[in-house]
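What follows is a single chain, given as structure tokens, in the form predicted alone.
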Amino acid sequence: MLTCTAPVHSPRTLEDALATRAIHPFATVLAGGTDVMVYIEGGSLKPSALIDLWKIDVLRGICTSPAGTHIGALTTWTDIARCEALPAAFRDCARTVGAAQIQNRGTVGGNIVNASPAGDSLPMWLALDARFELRSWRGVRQVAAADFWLGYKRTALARDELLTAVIVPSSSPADHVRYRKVGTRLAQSISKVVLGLRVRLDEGVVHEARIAFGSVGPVPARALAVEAALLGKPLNEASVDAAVALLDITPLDDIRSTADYRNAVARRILRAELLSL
């Protein structure tokens, strides 16, 4: 077992947190731990010092408005399993997230800054046209989540600044939200493909589309061309075809699967999710 010699820092609210952010901005910073402590672990991470976040309580909760969903970043998986308000294929990505422990440590916001290309929610996060709140001591800004993943574990966060909440716009009763996770096992498993799908249909066609796919790149993406050859179209088998023949990703071979299983899985599982609209 490594020993981590590095100083916590401790603050027990955002206004304190966000001073000793100011004051330490190469510190590590620690939401639930639930991947920082494994790099640590494993010796990938070797922390000048710790933001240890744990303790700040208004970082938590969900609270719902007409404008939509203001979800802080400390929430956990369970959370977000256990909250009605949210779509129904956003709590079932919650429940993909490792096992029950997992589940009661881990964090939203973690999952977001930490930016590994195979983070089970980042795609939902796309599809559901999802904004970041970030805060420092020069003030708060929103970034679209479209904005925010640069590169592999690349964020648009500034050094001085903490992910605090996500927002999500309030949908419309024709929105249709599908998640799907393709790993080795059907639990507790890295994802090899991720899917994030919301499309809104009116009398059957389509008025709009987000399609967002995790663990087939650097970063999580739209499917942009799929979107717009599906606008406007009613979904049936000669649209849907045709749409996902246009999927351009470049997923990498690595140790979890292959770009041809990868391609092979993300057109399936597309087109099975649209068809079932």
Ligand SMILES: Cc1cc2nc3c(=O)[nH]c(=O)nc-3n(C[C@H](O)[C@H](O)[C@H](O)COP(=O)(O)OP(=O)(O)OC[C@H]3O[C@@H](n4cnc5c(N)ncnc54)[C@H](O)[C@@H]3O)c2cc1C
The other form holds:
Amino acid sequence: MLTCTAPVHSPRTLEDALATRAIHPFATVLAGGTDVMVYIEGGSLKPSALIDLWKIDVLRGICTSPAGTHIGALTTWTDIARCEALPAAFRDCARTVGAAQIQNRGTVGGNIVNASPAGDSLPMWLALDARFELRSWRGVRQVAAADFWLGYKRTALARDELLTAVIVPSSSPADHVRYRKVGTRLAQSISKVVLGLRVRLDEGVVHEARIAFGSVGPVPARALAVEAALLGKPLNEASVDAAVALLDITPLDDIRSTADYRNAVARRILRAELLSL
Ligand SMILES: Cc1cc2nc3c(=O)[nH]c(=O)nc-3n(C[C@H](O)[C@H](O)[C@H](O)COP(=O)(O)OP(=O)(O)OC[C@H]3O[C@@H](n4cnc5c(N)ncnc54)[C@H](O)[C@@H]3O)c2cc1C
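Return one more block: the form predicted in complex with the named molecule, after the form predicted alone shown previously.
So here's everything in the complex, that chain up top.
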């Protein structure tokens, strides 16, 4: 077992956390620690210092307004799974992260900033057109999910910034949201393919479609050609098959799966979810 002797800063307020982050831009931010502690234990992370956010309650919780849903970065997957205001598909997503212990401790913000290509929530944020609130001592800005993940484990977060919240625009009753994760097991399983989608139907015709996949490349990606092909079409076998044929993903072979399997399963789950709407 490795011993970590790095100093731990435990700010109690957001202001203190931002000041600490400004003074220690190379410190490791710690939220639930379900990724960070694994990296430390495995020896891939040797932090010079830690900034523990856990006691900053203002970063926790979900509130809805006509403009949308505001989710604090420290909100756990258990909190998400219990929140009736969020689309049922998103609650399904929360229930697939690890198992109960991980869901009680792991946070939304940690999953987003960890930026693993296999992060379960990443395609959902793209499908829901979420925006991330980033704060530093210098001020606050919002970055669209589409602009946040820049490459493998690289994000738009600056060294002195914290992710403080996620803003999900309010959905219309015509929106249909779906989530699918394909892994080896139902729990404690890293995904082979993750799908998040939101389709807005107007009298049975696709008015808007946002379809995103995770685990099939270094960053989660929208299926833009499929989305474009669906616009203005009713969802039936002919239109769905024609659109799914345009899916353009180039997954990797890795220890969890092969590119061929990922390609095949991505098409299969996309077809099934679209036809289920
Ligand atoms: C057994 C096990 C099973 C798991 N299963 C899954 C799974 O099925 N699906 C899945 O997606 N993930 C899984 N994970 C990974 C992990 O649980 C999730 O990614 C979780 O959401 C991370 O949240 P956290 O609060 O624990 O992050 P932490 O470990 O605290 O932090 C993760 C990263 O984000 C940074 N960070 C955290 N919060 C902020 C913030 N507010 N501002 C700036 N930077 C921040 C940290 O510095 C670090 O780089 C699993 C982990 C374990 C150990």
